[in-house]
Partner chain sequence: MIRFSRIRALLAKDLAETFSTAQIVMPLIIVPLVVVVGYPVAFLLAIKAAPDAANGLKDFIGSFPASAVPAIPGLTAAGRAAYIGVVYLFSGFFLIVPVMFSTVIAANSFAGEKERRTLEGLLYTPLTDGELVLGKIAASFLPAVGFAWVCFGIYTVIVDVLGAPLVGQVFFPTMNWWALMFLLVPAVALFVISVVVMISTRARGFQEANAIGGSIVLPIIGVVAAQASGVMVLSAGVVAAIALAFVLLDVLLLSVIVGAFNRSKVVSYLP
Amino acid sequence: MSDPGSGLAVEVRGLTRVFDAVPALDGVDLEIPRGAVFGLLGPNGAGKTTTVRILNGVLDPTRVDVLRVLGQDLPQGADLVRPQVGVQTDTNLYDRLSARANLSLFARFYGLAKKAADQRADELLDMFGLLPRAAERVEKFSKGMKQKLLIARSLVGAPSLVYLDEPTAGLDPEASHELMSYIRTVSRAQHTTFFITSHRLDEMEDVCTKVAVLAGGVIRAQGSPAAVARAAVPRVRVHVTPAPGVRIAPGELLALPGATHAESLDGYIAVDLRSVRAVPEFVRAAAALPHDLLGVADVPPTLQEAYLALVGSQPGAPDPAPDTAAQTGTEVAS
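Structure of this chain only, please, in the form predicted alone.
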């Protein structure tokens, strides 16, 4: 049964895949809205590649309750889904052909006539800032340019859903930021859904509208990056910044209502509070101190902190015992 009108690009319930009696995926649930930029995060061996292969119809699940992509139930609807899906891999470019010829060739595979294929190639090259280099052989391109071209190639068939595997691997921070900006732009402008696997947590936090943390074949948390971070890292922290020339001892802030720890850092004092409810009273008390302050700012936990809390500090590290709401794998409210 298919549901083309669903607001979900991917809907999975109870996905299990077993290899040699060992579960690579164990009851995975996922919901990815259409038009989202979704990040699947996890250590090596967590089951990310297995998940993508199953969603692509390359691999069958051992057991599953619901497996629906772009409104089609898999595996029976795989042939209807494939033309709507783009996949970025490292082996989809011909180095001796120009950038335009590469994209035009793949556009022809999607049934476009030569003129339309060339036009589509130039549209994508322009979108990714490569049009001035369209006639150059790909073998002359930098790593960053090739990555852009690979993602452009995955978009050549105007897919509704695009899978990207470590799209910024090997890129410098500037090139990575630029590439992720293109992904965000395409998602918003064309309502394209992106499914990204990556270890670059700072990038995922910036670009993703939703993430899921996968470890040991189990989804530990999913939701917006901010919601996942808040659920996995329950600490509440504020930064108190004094005016230039003003000195405040951490002990003065530690004595205020709700404070549990205070530490002087570079230009500000970091204060941990016992709960979110303690913030208003602490802010009022800080403002009443006989010191000039530039501000008191809430500092939310980061996605990296959440990731480390959920799966440990090293790739492949033993999974910690589930002791927070986020670790149940349930949807975290945004």
The other form holds:
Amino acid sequence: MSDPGSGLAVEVRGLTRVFDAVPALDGVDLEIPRGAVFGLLGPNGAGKTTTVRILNGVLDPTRVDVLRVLGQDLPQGADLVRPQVGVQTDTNLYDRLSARANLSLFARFYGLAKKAADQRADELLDMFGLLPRAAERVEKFSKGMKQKLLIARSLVGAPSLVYLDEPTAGLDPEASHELMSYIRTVSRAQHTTFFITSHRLDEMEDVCTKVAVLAGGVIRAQGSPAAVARAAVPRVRVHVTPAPGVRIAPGELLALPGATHAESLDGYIAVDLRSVRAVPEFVRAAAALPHDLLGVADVPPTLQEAYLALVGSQPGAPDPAPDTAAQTGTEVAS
Amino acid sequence: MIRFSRIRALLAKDLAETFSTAQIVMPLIIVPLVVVVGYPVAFLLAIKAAPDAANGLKDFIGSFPASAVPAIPGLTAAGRAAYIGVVYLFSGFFLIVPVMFSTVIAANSFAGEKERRTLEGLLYTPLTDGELVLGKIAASFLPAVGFAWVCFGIYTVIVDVLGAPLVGQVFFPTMNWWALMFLLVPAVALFVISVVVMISTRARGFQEANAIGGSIVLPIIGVVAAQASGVMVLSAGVVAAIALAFVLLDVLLLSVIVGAFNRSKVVSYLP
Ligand SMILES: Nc1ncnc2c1ncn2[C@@H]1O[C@H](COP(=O)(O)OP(=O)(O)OP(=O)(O)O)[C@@H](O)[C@H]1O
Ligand SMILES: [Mg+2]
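Can you swap the form predicted alone for the form predicted together with the partner chain?
What follows is the whole complex; the chain from before opens it.
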């Protein structure tokens, strides 16, 4: 059904959506390889849910050059794509039906016979720890339980592409953790593609093989979390950890070649360097100091720092990182 | 492409939801039942209690042609009045009953799901536009027509038990009633339900859909019901022919509704 020649699950170019003369999305480009765990990050109102809706043919774009999902051009190919896709967004379940009936119903929409659908429902209820409550009406469920059920519902059709719109909202930490492990496992074992939007940057950094930062309807950066972070955050930082009992003054390290800033923290000294190229010489010089060291570790910037740098930099604002590709939305290599 | 197993699943869900709340169903059932049982019982008991009063119904009887009542030996004026009342006077109710019953359910179909924020989830599933629309229409149509038939069954028992002694024989249902209940009622119900479901796709919520639907449907159905007695007098064949015209209208309307259904439009109206 899908074009096997294309390695992309989602390909979008020049996507624009205008609501009441205000663009919610303004020329968005996305490329998501099959089997990727893709994270779309962005502040409230950035256009994440709008993107998910358009990618599922449930909302029309105002303008788009390429809109291809699982090898099918939308909207023409929507009926071929939907059977292969599962979607969880911030919607409600059927409150007056049981948990099992909610899942079984959707399984039937994906073509399962009644009995197989009930079986599939129970399988997923079990996976999310809800099997003991399977026969209860959903209206009695807690917020987190409903959220689990919505996620389970997106998986009933054994989809090859899953959209999860803020899946961990309302989930307890252990459930979030389990969901992330599940996503990692399934994406590797079954080559399932995940498209996740989230405000939990720590989780996204962990689980995503690719992220894009969307703000003001524009993609600010796209690539692996590490590449996006490196491109968006100009600083290069190393942690120098002295051996127990050894004291090093930050000034000693600041005097070494390439160092621009040094600060003593809890058991180590954080040193900012001019560039990545300055690292080897700095490490040699640090090792040559008359102090015993436990190690010198490269500390890459986090996705969180990158996000704040990118989202904080509104168009027209002073450029925080003039020589990175991030602000222009160019793809950055991992 | 339409896959009936999926339509059935959607239909079963809608029925389960509708009938899981007594507050929705009870008023829909009780009012028509009172009408369908109460009116003929009152009418026939009144004639039975005072057969001479049937003379006072002369104008009423006279407004129907002689051919409206078959030649039944020994038919009294009271029997004649009973026959005309049972076969013609109340026929219009049976066009109104399924419409009253289903307008609320049909108005709720898309607009209700929008209001309860469940519709978007449905739009992401592999259900095609045709399956969605037909499933929603079926979820109003089947209970409406089923309920009309139940009313018809009850009516048949009542009018035969109370009316046969007056008319002199078991006379109901007549041919034109079979045509009415199994051809015209389903065809008209489908027409009305399709219109209301279409309104429901574009409405913001149930109240809006119900109000607009009601204001469009009630005048139409008033005209149809008012003409019912006149049409029933003509013949079963005429009833069937009118039903056929409605079926053609239904097919046309359904294809227009399915063609005009647009997921994007529905989501743009989401609250
Ligand atoms: N149906 C609609 N009609 C009008 N404006 C809309 C509609 N849907 C979304 N918008 C606008 O589009 C912009 C993007 O909304 P969207 O819901 O996609 O944001 P989001 O990134 O998902 O935000 P959040 O993190 O809060 O979920 C917002 O300014 C919103 O007001
Ligand atoms: Mg959102």
